[in-house]
Structure formats: C-alpha cells, structure tokens
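Encoded as structure tokens, the following chain is the form predicted on its own, with no partner shown.
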Amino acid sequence: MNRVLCVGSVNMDLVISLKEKAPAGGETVFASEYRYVPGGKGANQAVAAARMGGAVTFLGRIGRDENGKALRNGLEREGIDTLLLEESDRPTGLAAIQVEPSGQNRIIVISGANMTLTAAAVTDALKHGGYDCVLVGLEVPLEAVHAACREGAARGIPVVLDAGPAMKLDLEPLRGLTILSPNESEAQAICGIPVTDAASARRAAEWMAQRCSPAFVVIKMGGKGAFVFGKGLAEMIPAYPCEPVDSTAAGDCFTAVLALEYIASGDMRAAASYACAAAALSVTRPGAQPSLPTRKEVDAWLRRGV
C-alpha cells in the first residue's frame, strides 16, 4: 500500500442546486435545494486516494469551529490519518458551489484557516514521514507548495501538483515535480495559451515543461479526456462517456487516481486512462467527496463496458 502525504485545503462546501442557470450580474435565480458537503481540493484528493487504497496522511489547517470538527471526523471515517491536520485561529474554509442542471459548476472559495499552513510544517512532515508520494494543490500558501516540491525532490519522493484553482503561476520554484496537472483554464492562466484541442494542449504542455521540467504535464480536458506530455508521450487519452450530474471534485478525483496509478505501475498512459474512468464515474454523482468512487466501483463500472 503506497503511503501518500496530501498537502492541501479542506473546506465545508455549501452546494446550491440551481433550477436552470447561474445568475448574471444583478439577476436573481431560484434553486431547488442546498446542502453542506465536505470538500476542499486537498481533502477531496485525500479521500479519492484513500478510496483507491492509498494509506493517506492529510496535512492542512482547520478552524476551531463545528465545520472543522465535522471535516476532521469525515476524513477519519475514510481511514485518513489527521495527526497533521491542526487547528488555526481563523475559521474553517468554506466554498459556495452553484451547480446547474447540466452538471456545470461555479465555485467561490473563502480560504480561512487553509492559508495558515506554513512551509515549515510541510518540511517537517516530509522530514519524518517516509512517504511514497506527495499530492499538493494551490488552495494553500504558495510557500507551502514550493516546500512540498523542494523537499519531495530532495528526498526522491514523487510530487504531484494539481494546479488549481486557476492563477498566474511562476513555475520556476516548482522544479522537482513529477506530475504537473492543470485543467484547460488553469493551463491558460499559467501560460496564456487557450487550450481547446490536442494541438493547443501540446503547445501549453511544452511551454510549462520548459519552465519547471516535470516528468509529465497532464492537462485535464473534461469531456475530451486528458492530454499527456512527457517521456516520449504527447497524446490525448480519451474520456469515458457518461451522463453528468455534478462535475465538482472530478479534477481532484482524476489527479489523485492518476498519482496512485502511476506510482504503482510506472505506466502513465494506463494511469491517465484509469483516472479518466474514475473522474467520469464521479461526475455522475452529486457533491464533492460523496461523488468519489472506490477502486471496486471503478472496476465494476469499466466491466459493464461504458
């Protein structure tokens, strides 16, 4: 069983199911329901990795509030080690998620305690952990992200960065990455190249690879699949057809499964294809963490010939 350190955010998600569409500026629209669901890109990746069979430790920050308690309990129910999930004086992170009937979502994040995670905490965790892989995202301070890349590389531990949410990002401090994985909008925010097809994805991947030299750049492209670039590969891995309900956490699911499969097999093409299957299954279900499948569920879904 691979030991995974997940460095990232943990939020309580307020999920609003819209009746028709998201509001334009100054417009009021109606929703059918709302609910509170555990989320945060880091926690989503941790749960996805745990459900795939990884031995996961979560490094992050929560507030001293009821949301923080609920989120910690939820991670522990998944078998995730929360010893490094410490409390902060700031409130637990919150995300307001609008979901249209098509499954398309819009997300507003209030980072709260997530932004109190320090580079020193990351360095200390990697110094004493003995992990096989590090998963990290951008909903925590960049100093913590840089520390994960630097310290992971120094110890020969593969580091996988889910480059979300979208932001202009200096890639130079990220040298040491094994996998850099943005989606289309995140890739464009980083390199300025609109990613719409395999050709533009390759141009974006080459641009990013030149600046931080990861082993692979894997661009998530939703219903098109994922473009894989590195070690002689430059190809689109096709998506699996599905009926979307809610795309929240699909990218987190993809990155976590990609990391575990690649670490286990060393076969990036196969890892990306399996991650596409897991992400496709996740979008057929509502919510962030509730949508994340187990390995048994993904294997059964694939056997049915989707």
Ligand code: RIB
The other form holds:
Amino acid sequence: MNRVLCVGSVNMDLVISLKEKAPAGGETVFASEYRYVPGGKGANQAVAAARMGGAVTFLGRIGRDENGKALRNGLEREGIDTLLLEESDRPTGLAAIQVEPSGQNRIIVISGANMTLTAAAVTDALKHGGYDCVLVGLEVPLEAVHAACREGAARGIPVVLDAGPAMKLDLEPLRGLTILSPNESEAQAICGIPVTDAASARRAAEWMAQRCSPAFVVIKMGGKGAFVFGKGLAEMIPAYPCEPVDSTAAGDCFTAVLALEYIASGDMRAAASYACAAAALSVTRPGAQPSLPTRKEVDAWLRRGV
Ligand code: RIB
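Please move on to the form predicted in complex with alpha-D-ribofuranose, as the form predicted on its own is already shown.
Full complex below, order starting with the chain above.
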C-alpha cells in the first residue's frame, strides 16, 4: 500500500443548490436548499487517495471550532492519519459553493486556518515520514508548497502538485516536481495561453515544462479528458461520458487518483485514464468528499461499460 502525505487545505463547504442560474451583480436569486459538506482541495485529495487504498497522512490546519472537529472526525473515519492536522488561532476554512442545476459551480474560499501552515511543518513531516508520494495543492501558503517540492525532491519522493485554484504562479521554485496538474483555467493563469483543445494544451504544457521540468504536465480538461505531456507522451486521454450532477472536487479526485495509479504502475497513460473514470464518477454525485468514489466503485462502473 502506498504511503501518501497530503499537504493542503481543509474547508467546510456551504453548498447552495440554486434553482436556476447564479445571480449576476446586484441580482437576487432563489436556491432550493443548502448543506454543510466536508471539503477543501487538500482534504478532498486525501479522501480520494484513501478510498483508492492509499495509506494517507494529512498535513494541514483547522481552527478551534466545531467545523474543525467535524472535518477531523470525517478524515479519521476514512482511516486517514490526522496527527499532523493541528489547530490554529484562525477559524477553520470555509467555502461557499453555488451549484447550478447543470452541475456548474462557483466557489468562494475563506482560507482561515489553512493559511497558517508553515514550510517548517512540511519539512518536518518529510524528514520523519517515509512516504512514497507527496500530494500538494495551492490553498495553503506558497512557502509550504515550495517546501513540499524541495524536500520531497531532495529525498527522492515523487511530488504531485494540483495547481488549483487558478493563480499566477512562479514555476521556478517548483523544480523537482514529478507531476504538475492544472485544469484549463489554472494552466491559462500560469502561462497566459488559453487552453481549449489538444493543440493549445500542448503549447501550455511545453511552456510549463520548460520552466520547472516536471516529469509530466497533466492538464485536466473536464469533459474532454486530460492532456498528458512528458517522457515522450503528448496526447489527450479521453474523458468518460457521464450525466453531470455536481463537478465540485472532480479535479481533486482526478489528481489524487492519477498520483496513486502512477506511483503504483509507472504507466502514465493508464493512470490518467483511470483518473478520468474516477473523476467522471465523482461528477455524477453531489458534494465534495461524499462524491469521491472508492476503487471498488470505479472498477464496477468501468465493468458496466460506460
Ligand atoms: O475543489 C473543490 C474544493 O474547492 C471545495 O471542496 C472547496 O472547499 C474548495 O476548496
């Protein structure tokens, strides 16, 4: 079983199911319901990795509040080691998520405690851990992300960066990454190239690869699939058709499954295809962590011949 260190955010998601479209500026619209659902890109990746069979340790920060307690309990119920999930003086992260009936979502994150994670905590975890893989995302301070890349690479541990949410990102401090995985808008925010198809994805992947030399750039392209670039590969891995209900956490699911599969098999094409299947299945279910499939569920879904 692969030992995975997940370095990232943990949020309580306030999910608002809209009756129709999201409001425009100055407009009021009605929603049919709201729910509190465990989320946060880092914690979502940790749960996805655990449901795939990884032995996961989560490194992050919560507040001293009820949301923090509930999120910790949720991770523990998944069998995730939360010894490195410490409390800080800031409130637990919260994400307000509007979901349209089409499954399209809009997310506002109030980072809170997530922004108190330090580079020293990451370095310390990697010094003592003995991990097979590090998964890291961008909802925590960049110094912590840089430390994960630097310290992971120095110890020969593959580091996988989910480049969400979209932001201008200096790639130079990310040298040593094994996989850099943005979605289309994240890739555009990084390199300025609008990513719409295989040709533009290739240009964006080349641009990013030149700046930080990861073994692979894998661009998540939703219903189109994933563009895989590196080690002689430059191709679109097709998505699986599905009836979308809610795309929240589909990207987190993809990156975690990609990392686990690639670490286990060394076959990037197969890993990306399996990750596309897991992400597609997650899109058919509402919410962040509740939508993430187990390995058994993905295998059964694929056997049914989608
Ligand atoms: O990627 C989805 C996640 O983004 C949500 O769970 C929300 O918490 C935000 O971090």
